[in-house]
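A single chain, nothing else alongside it, follows as structure tokens in the form predicted alone.
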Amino acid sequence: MVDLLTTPAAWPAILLERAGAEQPTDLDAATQAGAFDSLRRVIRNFGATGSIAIIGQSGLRGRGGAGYPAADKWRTAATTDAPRRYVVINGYGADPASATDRYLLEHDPFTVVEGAAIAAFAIGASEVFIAVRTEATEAIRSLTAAIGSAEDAGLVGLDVFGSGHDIRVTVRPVQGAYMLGEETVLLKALEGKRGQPEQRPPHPAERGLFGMPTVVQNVQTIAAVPWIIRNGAEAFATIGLADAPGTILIQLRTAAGDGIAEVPLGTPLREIVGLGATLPMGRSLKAILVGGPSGGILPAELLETPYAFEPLRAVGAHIGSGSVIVADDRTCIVDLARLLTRFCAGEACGKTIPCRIGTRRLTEIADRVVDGRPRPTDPQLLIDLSEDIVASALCDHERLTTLPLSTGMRYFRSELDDHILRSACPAGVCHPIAVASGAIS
């Protein structure tokens, strides 16, 4: 189990607000503390159009990576003609290295829930899906249980709060790949069918599940939704960056273990890794992983640099699945962009040449290189291949997949040059084949 980080008084506990509790499935407990008020207040006073205009007003933005505002989904979903609507939240949870939504799942259930239900409410969709992996036992448990209690309170359901508006929540266990992490391809998975991402547009809240307009959000992202109705816009639009308010999960893996925290948006790095990050005596901190699998490897240079979405796709990284992990000076960068570069090319889907093929080769010349095996040329058709695969590519999970080696290049060329050039490892990780230069081919 992972554990929460001590983090300063002043940063505000929006998405953990209720996560301490001892019975997070505990219905009367999570109604003493405020559950469900949110959503009793959408439905009596705010009505559909005026909870769309709160979230659009507190600035929310996906928090599964890409930072789409909420609002926009919300209103493109209820604005599209169409027999019935959908909202699917993705739990899945595809970095195998982050734990953040399966925590929040595990621990305050209802904040999801009320969520979800709020945002069927406000675009007129009757049916909830909640994904989650098929192995989240825990989750899937915590969330049955505060449900099925949360119905026979008449608080989701049938004739929510006697508004004559049903909304049915289901919890749905999906079994896949880090490719679920997308969400035309989790639609796909929940339709039953191959999970493969679809050309966009149309977006899912025009054209999603069954064809239907959908919302797809994040768990952290829906979690945000019945603390931003309780205590207003203009309060969550205050926390954080005036582009990208609000708070935010993320995991910080260090050598000495790892932990959860919920840190404002627009936190510097350098205070994100202060929180949990005691290097080994006589290492010094080399590079931070910003991002999970598909992220970006940042020296320590860039410790000032904001968490935030448009900051840390400037330096080559991105919030992804809210993964830190701090490298001291024994990672070899050229290998971990090797790894992680493989793990990526091994969970893509396949449905396009740049993603079926060009991932490999990325990890082939990365396999060279660190074998001792390099060719001259291996630098610049790195540099090459990788934005053949960002201009060409169908979904994220391609575009993505080139930044552990595209940021180690451009950030530690000099290591990869002693690879190339001089059969060396600096870190002493690789061992690669001592080569004449005059051999290389």
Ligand SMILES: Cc1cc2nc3c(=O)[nH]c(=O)nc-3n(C[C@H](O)[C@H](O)[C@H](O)COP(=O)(O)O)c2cc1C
Second form
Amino acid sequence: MVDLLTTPAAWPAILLERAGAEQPTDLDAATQAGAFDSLRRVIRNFGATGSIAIIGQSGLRGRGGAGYPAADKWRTAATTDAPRRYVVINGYGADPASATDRYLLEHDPFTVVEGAAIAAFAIGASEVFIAVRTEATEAIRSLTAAIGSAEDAGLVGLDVFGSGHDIRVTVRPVQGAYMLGEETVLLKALEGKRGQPEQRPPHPAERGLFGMPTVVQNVQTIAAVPWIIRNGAEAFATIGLADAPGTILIQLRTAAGDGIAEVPLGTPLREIVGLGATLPMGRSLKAILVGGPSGGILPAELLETPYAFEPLRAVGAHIGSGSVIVADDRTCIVDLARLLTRFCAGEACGKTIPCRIGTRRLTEIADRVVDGRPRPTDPQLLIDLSEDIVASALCDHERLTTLPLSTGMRYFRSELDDHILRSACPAGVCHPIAVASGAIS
Amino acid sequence: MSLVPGLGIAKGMALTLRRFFEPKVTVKYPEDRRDPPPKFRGRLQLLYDEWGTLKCETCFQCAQACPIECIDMGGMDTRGRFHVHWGAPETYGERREESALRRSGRPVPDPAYLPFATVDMSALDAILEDYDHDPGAMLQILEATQAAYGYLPVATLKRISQKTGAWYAMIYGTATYFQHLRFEPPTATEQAAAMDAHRPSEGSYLTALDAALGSTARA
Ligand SMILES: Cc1cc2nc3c(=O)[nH]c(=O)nc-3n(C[C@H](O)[C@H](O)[C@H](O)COP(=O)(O)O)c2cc1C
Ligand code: SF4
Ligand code: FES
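I've shown you the form predicted alone. Could you give me the structure of the form predicted together with the named molecule?
To see the whole picture, the full complex is given below, headed by that same chain.
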């Protein structure tokens, strides 16, 4: 169980607005608090195109990592000619160190169901799948209960609000690999196929589940939708950054513990780190890992970076899973980068050469450096190989897998050099074999 | 033409001599074996038996095993369906048993078939009925099958293929991809440990992460 971190009172609560409910699956309490009002208004007042326009004006972007405008996906799916359309909610939560989506599903399942139903209505889909990992039993239980009671009340299911539209919502537990979080892989799993990514375009919004236009949306993205309909696009657009409005859930992990918080996009990293417990006595902040296993390792000097899509990309990190991990001075950056790269390489699906071989070669370079057997050419090899992987990758996983090592090298070059040139680990973590200095001149 | 006669040859010999003393990279297979990378799937080659017949059984396993789906083949699959890609269909079109008989002159008990016989299919048939024999629900069918039998016996995969109309090889591809699906009864803890060592599982990732952050004390 992870706790909520206390955030400044001035920060808005959009995603966690109703997450404090005592009985998250109590439909009466939820509807009294406003649940399914937005769906009703969408069906009765705004209509499909009207609702897509509102989401468009709000500037809502995907919370699953890539930050793609939600309304653009909806519009594409709605206007692509097809006999059927689908909405898939990505609640897989691939990063083992981040439980933000799971937290939301457990504590406010109705908002997710309502948001998904709005998306389904807007694009003309009658089937919604909410994909959750099998291990998240509590989230599955609460979603199943929520869908059941909403169906009984006629809020989802057949003939929603007497509109003649059917919106069937189903929970689909999936398990078995990190890559299942990637949208095309998730769709493959839902089709009962091997989980390997697909070439894009066509994007799932044109050709997705069973070849039909499919809107894939992260849990948090979809949970913001009812709030936007209820409070208006302008209210949403004024929160956070102009080009990345709204809030997002982060999971902060420090040596002292874990916690989840809702933060406005654009909040400086320093404030996010400040939400957690202070570092243990005598320790200083050395680096922050932003984005999950394939995240960037940023130095303390970059603590002013706004937590948002483009600013993080610019410094070599990404929003990713919403995970923010604080490393103190006991951490060896090279060792950390190797661990992350190895995890990502092990989880790469094996479909393409950058994924199957490129990520493996990256791991080997990191292994050599940590074990004290580096080659003098390794830094350059690392740069070249990373560039090649980024340029030739099929899915984002391989591209992002280059980040831990490349940011480690960019911001902590002297530590890397200590390993390579002097066989020394300044943090005292690695035990490189002492190499005769002549051997690697 | 070089000015000094024979210089080119001397240069060549010098290179040979230098190479001669450099460390050798050739591995003396099969005495020495390198550990193949975890995702290594081997070199492709179609082999002929001593009767000059292709050993390929048109099982489509290799086509499905190729992660980038670059392998395909022509002929008849074991379920009698015809696919034209290349090559004469008669090269591929035999049933497995027939070809074994012809190759050896006697019926060969094929070890791959041994585990087939004893599995009771009624549980599986009920599962297939539940899912309406829908190949689109393959993952759920496989999970339910594993829940019923404890693992995925080969015979059940064959049965699923027959009843849903999905290629056996496609089912096999799905079943091998997902880490939680297994082909042997879950007896050996060693097996789980061996898998862990090859694929960094999530638990060990978090433990390693905490260790890298210096907070080994935390669970
Ligand atoms: C390796 C990898 C893992 C991913 N894991 C997740 C995940 O666990 N949850 C998620 O919502 N998106 C994940 N994504 C992003 C999805 O592919 C996709 O962009 C997202 O679900 C789309 O929803 P959004 O537009 O609302 O963000 C992952 C992407 C990659 C490349
Ligand atoms: S194309 Fe497929 S089968 Fe061939 S070598 Fe590459 S991965 Fe292996
Ligand atoms: S194609 Fe294999 S991980 Fe991206």
